[in-house]
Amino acid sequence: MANYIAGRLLLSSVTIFLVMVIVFVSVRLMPGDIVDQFLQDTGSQPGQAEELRDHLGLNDPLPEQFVRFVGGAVRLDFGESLWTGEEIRGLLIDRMGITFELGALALIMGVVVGIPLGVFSAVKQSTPLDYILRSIAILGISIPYFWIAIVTIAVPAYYWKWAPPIGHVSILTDPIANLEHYLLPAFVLSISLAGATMRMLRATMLEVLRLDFMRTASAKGLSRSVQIRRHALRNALIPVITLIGLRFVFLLSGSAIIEQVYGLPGLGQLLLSSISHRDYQVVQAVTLLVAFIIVLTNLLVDLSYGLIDPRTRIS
């Protein structure tokens, strides 16, 4: 387990710095920088702009600029932003949260609605209620989640005069309000989760019910529904487990339109405007903590196969 665990650190490492190679050519291959930006609407002066520029360090040779932006990674120090002149570090920590409580909440509700729904849809095979249990997750894997956001702002505000909460308040400052905030948003994202998981649920589930453990099970005696919870509920979850985590990984790096729509001012949102400002270092480091959580994510779900289920542990 010990040799599992490293091995898949050390490729995680090699994914990791990847990603920063990656994102450091990326950023610099936009068209325009942020000192363009910066001049665009005040107009220059001859010689100003690539006097900025070297203010800023942009005119540094690039391999210069990536080594530096690589020894600020590894201290977590990522300098300050190009445009706001803010510290960066501060401004994920800020952002971060805002992000994790939007996608774990939608996380919650996703596998608590999709779940439940997956293990009833198998159960019940082939009756008018799967049929519509199935087309309703299709449905709701099928249409944007930025069009239903866009929906849910605009239909109640046209019909009934009412629109729901938009920005941010802390839950230290005001739980309820910050519920509020988050509910809408948070079950927008929902949709999509909740859907697959119950269609992946139910696709394993029917595998499971088939198998002669299953018959075995019967032919003891045990009733239908602790063949289901601890039989075949167990043996199901493990693809489920996988699906969930991925989609746990779209949820915080997908949110950046849902933040937009109801004024979240999460990673998302800063992604998109330093994006739009040609601010480098901020671009750079969210995607970087982006990539670092889908990493950490993928070797989460790695080892809680064993945890689900005893067979996929490795010695």
Given for the second form:
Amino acid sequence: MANYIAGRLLLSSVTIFLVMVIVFVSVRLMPGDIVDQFLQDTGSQPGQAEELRDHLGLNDPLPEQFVRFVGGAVRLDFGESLWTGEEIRGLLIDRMGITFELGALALIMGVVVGIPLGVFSAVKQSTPLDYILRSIAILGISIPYFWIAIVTIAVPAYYWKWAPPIGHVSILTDPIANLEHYLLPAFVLSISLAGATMRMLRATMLEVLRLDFMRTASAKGLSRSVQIRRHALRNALIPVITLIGLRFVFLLSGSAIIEQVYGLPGLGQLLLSSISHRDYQVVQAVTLLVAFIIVLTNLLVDLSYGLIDPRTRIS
Amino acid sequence: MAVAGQQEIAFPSPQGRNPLRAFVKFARAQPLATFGLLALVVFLFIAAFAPMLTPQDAYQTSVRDALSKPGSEHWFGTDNLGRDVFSRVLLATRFSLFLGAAATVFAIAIYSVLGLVSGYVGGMIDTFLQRLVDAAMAIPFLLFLLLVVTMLGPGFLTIAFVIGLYNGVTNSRVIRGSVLSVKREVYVEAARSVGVPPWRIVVRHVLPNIMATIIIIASLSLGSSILAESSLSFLGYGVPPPDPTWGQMMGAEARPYVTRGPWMAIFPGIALSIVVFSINVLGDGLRDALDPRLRNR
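Since we've got the form predicted on its own here, give me the form predicted in complex with the partner chain too.
Okay, now the whole complex, with that chain kicking things off.
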């Protein structure tokens, strides 16, 4: 087990390193840099451009900049935002809380809705209920979530002159207002997760329900609900957990648009603004953080198989 | 389900091959997929003949009519420039579907080649390619799209290529998995032992056996590409105006006016959702039909 984890961690660090190379190179291949953006905004004389680039370290040789980036990342010191001068580490910690709250709420809602509906759909296979549930699930993954977000703002505003609460309230200052601000965005974000969970679980449940041990369980007189919960669901959940892991990652990146629409200053919004400012340092730091979370999530997902299914435990 | 019924599916008698009856049979077995198929046919028709079907010029601006409500004159209302939203939704069908199709073609090419090379050749090449796939999967999808689109500049084919690239790279692992399992089959070993060159084994033995997987991923990829384009457009990195796509209409165009003219965003979103829904249910039906393990469920 320790060997397995060590091997996985080694592979993961290779992945992270590659992500760093890709992002480092691609942000610098975008046309224009932060100095152009800055001078465009302030209208300073063009002569200042080179001076500013020297000052920000953008004229240093690329390998030197890369080593500085990697060195800083290892020490968890990402430097300062080129645009605002804020310390990036603090910025990441502040923003991460918002995105995580959004993602976690969406994850809970998606799973709480998706798992029971998926089980129902499989148990009632080929009945009208199954068709309705399946259609709802596919609708859930087909309707763009940002469209739902826009509609939740546009329609009440236009017809009833009402708007859902927009913006961020800290959970520490006012927990109830905080929940009011996060429930709707999290719900919108959870719809596709619920749909995907439900579809996947229905498919795996159908496979498991046909296996011999299910017949045994039924033959030995277990109640239907025990059969479903203890025997079928437990076996059917494994691929679903992989999917939920992958989807959590999607929630993190998908939240960028939701944060934008509902005015939540999370990681996604930080990423979008730093891309348009060409704030290399911030883009790199956010990407690195997200990549790290993704790799870690995948590792945890793989390790969690052992908890659910003793057969896959690595000895 | 009767055994006779199964045999009928497995060995259709040549006389009994009435296409209409076959369709009715398919429709009975897969009502959702049939709905998807019919809806897609309608949308393909709209895409092909859009300029002839639009009641008004989709590009004609008129300040006087700006943001008028849906009504008899403008079924879906007008946008901030007074353009007819219904006509633009019809015309956007063409651009959105074509963009999705182009992205899917790129994706198929990329995941098929990557998956086949990585799976069949194996060794160092496999290890190297798979680490790249890992890295691509660890970069958030929107960031990947935004970076590359900003890098290459927005354009119809660029956007299709970038979406196809992401879908292609991340899905190549599924193809690689299928290739690995086919590679171990006896018939591949037999072909190799009689000296069939590797490229021929890949084309004649491996490729036909992973075709079902390739098609299923393609159908998923078509829906997700159309969605991906709309998220890009929503953030203002989409296809440059004035050609409409649904994402463009509800995103970049509608967002500033959405509280004054919600129809600007509502109708393109409905059209997009119906198309993606249809593609997804059709893809499901296709998967059930192509995957023998799932047949007759």
